[in-house]
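The chain that follows stands alone, in the form predicted on its own, written as structure tokens.
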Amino acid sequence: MQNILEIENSVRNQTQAGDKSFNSWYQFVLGYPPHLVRYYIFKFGIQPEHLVLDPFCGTGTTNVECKKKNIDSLGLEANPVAFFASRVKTNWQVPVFDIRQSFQEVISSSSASLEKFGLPENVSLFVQPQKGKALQIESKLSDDQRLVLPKDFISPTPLRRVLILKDCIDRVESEPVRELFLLALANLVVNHAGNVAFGPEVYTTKPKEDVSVLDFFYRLVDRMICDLGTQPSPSGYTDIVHGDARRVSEFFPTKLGDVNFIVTSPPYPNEKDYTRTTRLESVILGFVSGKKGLRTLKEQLLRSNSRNIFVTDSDQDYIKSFDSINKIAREIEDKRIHLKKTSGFEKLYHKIVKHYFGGMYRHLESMKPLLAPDARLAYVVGDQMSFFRTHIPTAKILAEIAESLSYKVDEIELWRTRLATATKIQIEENVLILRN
């Protein structure tokens, strides 16, 4: 097994060419690569008789890699579109015959519907849609959905095409097949139809006046079919649950004391709004339907940015005795006052630090009942300098919190260095390794 530190730093966090199967169905831009998971499977000596949990599972990288190696795994994720992606990517029991049959029906009905509503597509010869039944009504986003969809994330005509395709997918009777197609649609929306890019923040690109959707959709689903047709057999059992990682033990009541290993990466304390990163596909697929739903989603997330801090939050109460955290929070607030920064977001910066580490305290405490004796945990976390260039040694502070909860700190292993946006200097991203 190749040591992760032998991979060039600049490409260490990128998915390698041989790791596309299942993982490429839909990936979160801020996630870690499959080879990192494999490295810890090797380093920890994880075997099929063990149980792995990823309590911040994102789009399921840990769970997919475990499944490939016939290792049982659990996943917990609070973001609904990421949870959906993880669940679909780890369901390898969908019959390929059913997918192909429904696939042709969706392509045919979509082609007929696009033509009916004045949006015909010149598709490639390999698509060759048969004559299908067109939709009767063309759907539109609701006013509530438009309120939470950032301006210019998708242009009007591509949006029309995407919604027509979604309506045709929604008519598929088989739920597993329908969900597979919807995940392909989420990929299409982000990587083809929308005006979004990541660097690492999500931003709008030059508007696309129009795009074709059927060719791109066809290629995505064809890739899924190929992956399912060549899946390893047998494969590990996987259970993905939607929930708040600060209460992780509540979601797996039958697994108390059974979890042998954790491989995960929680959000970092910074100004990245993770709900905005997935907002386009979340709205189009119906996971976020308005401001009320968006707030409910944010309330389930670890407090890591100023857009999901609420007046009723109390996570900071769990870390009052940690001088290291209080010192950083005071330094941030002193800098804000010195620099005369008065925006509402900036006034929350010092609170983010306290609520973030308080939330992680709650998470690590909640993990305890699930862990088997001598369980090992790997947390990929990055140092931060987002708040007035104040250095936050994330792994070091989490190690201090873990020790207060009777975890043993085995080591803090360097994963890579990366360029801090605020300071333009290299800061560390580490893997905190704990033992129960």
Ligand SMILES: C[S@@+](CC[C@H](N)C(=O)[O-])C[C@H]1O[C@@H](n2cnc3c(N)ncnc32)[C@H](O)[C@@H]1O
Contents of the next structure:
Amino acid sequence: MQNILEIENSVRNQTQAGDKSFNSWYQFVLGYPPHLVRYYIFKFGIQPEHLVLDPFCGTGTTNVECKKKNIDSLGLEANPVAFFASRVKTNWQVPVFDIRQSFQEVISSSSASLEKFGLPENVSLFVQPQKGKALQIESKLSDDQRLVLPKDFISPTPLRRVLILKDCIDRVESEPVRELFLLALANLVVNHAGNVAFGPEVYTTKPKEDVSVLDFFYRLVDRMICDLGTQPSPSGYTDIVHGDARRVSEFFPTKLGDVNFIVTSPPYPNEKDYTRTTRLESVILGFVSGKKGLRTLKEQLLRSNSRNIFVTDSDQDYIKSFDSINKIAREIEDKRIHLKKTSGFEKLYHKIVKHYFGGMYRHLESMKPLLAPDARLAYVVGDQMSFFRTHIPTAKILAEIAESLSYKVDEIELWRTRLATATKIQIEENVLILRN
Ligand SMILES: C[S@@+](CC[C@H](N)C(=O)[O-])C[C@H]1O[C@@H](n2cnc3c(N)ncnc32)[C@H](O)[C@@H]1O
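Instead of the form predicted on its own shown above, give the structure for the form predicted in complex with the named molecule, please.
All chains and molecules follow, beginning with the one already shown.
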């Protein structure tokens, strides 16, 4: 087993070349790499007879790695597009024959439809001689969708091409095949058709006036077919559920007392709007359909930035007695007053910290009924300095909360250091290791 701490710090969080299968179907900037999960599978001695849970599973890195090692796992995720990605990436039962057949139809019909709308693409390399029929399609975003999609995230012509392709995918009858294609489309809009990049915030790049989409789509689906055709056997069972980790035990009522290990990474208290990171694909795939839908999604997430704090929030009530948290919140608010910062967002900074740790308190408390005696838990969390450069030692505070809920703290292991954008200081990302 490779010691992950021997990997150069600057690339420690990157997916290694040999780990692309299934993982590369769709990944996002918030994810951790498969070798981190592998390290804890080894360190904890996780075996096929064990059950692993990732309550903030994002794009399913933990679950894919467990599946590859024939270990059963559960995943919970509140963001619908990440939930969707995890589910599709861990469904290895889709017959390759069905995929190939529908694939040919989608390529043919979208090729013909693109041509009909004056956007022809050269697909002669992979389309069979019979020509597809152009579909009667609308291929437009609704006004509500436009309201939540930042205008510069994708240029009009690539968007039109993507929507025509999506309309053709939507006609695929088999649900698992259709979902596989839609995940490829999500990958395509972010990594090819859109004008977005991540660093780590999502930002807009030079607009692409036009890009062809079929060739990229073809290569993505071809890779999926190849992964499914060469999957490890046997592979673990996986169950991914859409829900809020602050109520995690409610989502797995049949697994009470059964979970042996947690390997996870929750959000960190910073100014990152997690819904913006996935906004482009969420809107195009229809997971976020307007302002109301966006708010509902934000309400499901742990409070971690000023864009998802609401007047009705009460998570802070759970951590009132924690001096360490109150002290940080006070320091942030004092600095704001001293610096004469008066924007609505800045006034929320101190509240974010309280609601964040209150939410994590609820999560750790809700986890207890699911855990087997002596279960071990690994939480990857970063220290933060986003709020007027106030240092938030995330792992240390979570350890304090966990102890108050009668977990044992085994250790806090340094995973890597990162350059804090605001301060240009290297700050720690740690793994908090707990025992039930
Ligand atoms: C750091 S990311 C995890 C990434 C994951 N390890 C991966 O490799 O893709 C944290 C995830 O927690 C999710 N999340 C935030 N609040 C949540 C909540 N209350 N319940 C469940 N998931 C939540 C976010 O949507 C995000 O996908």
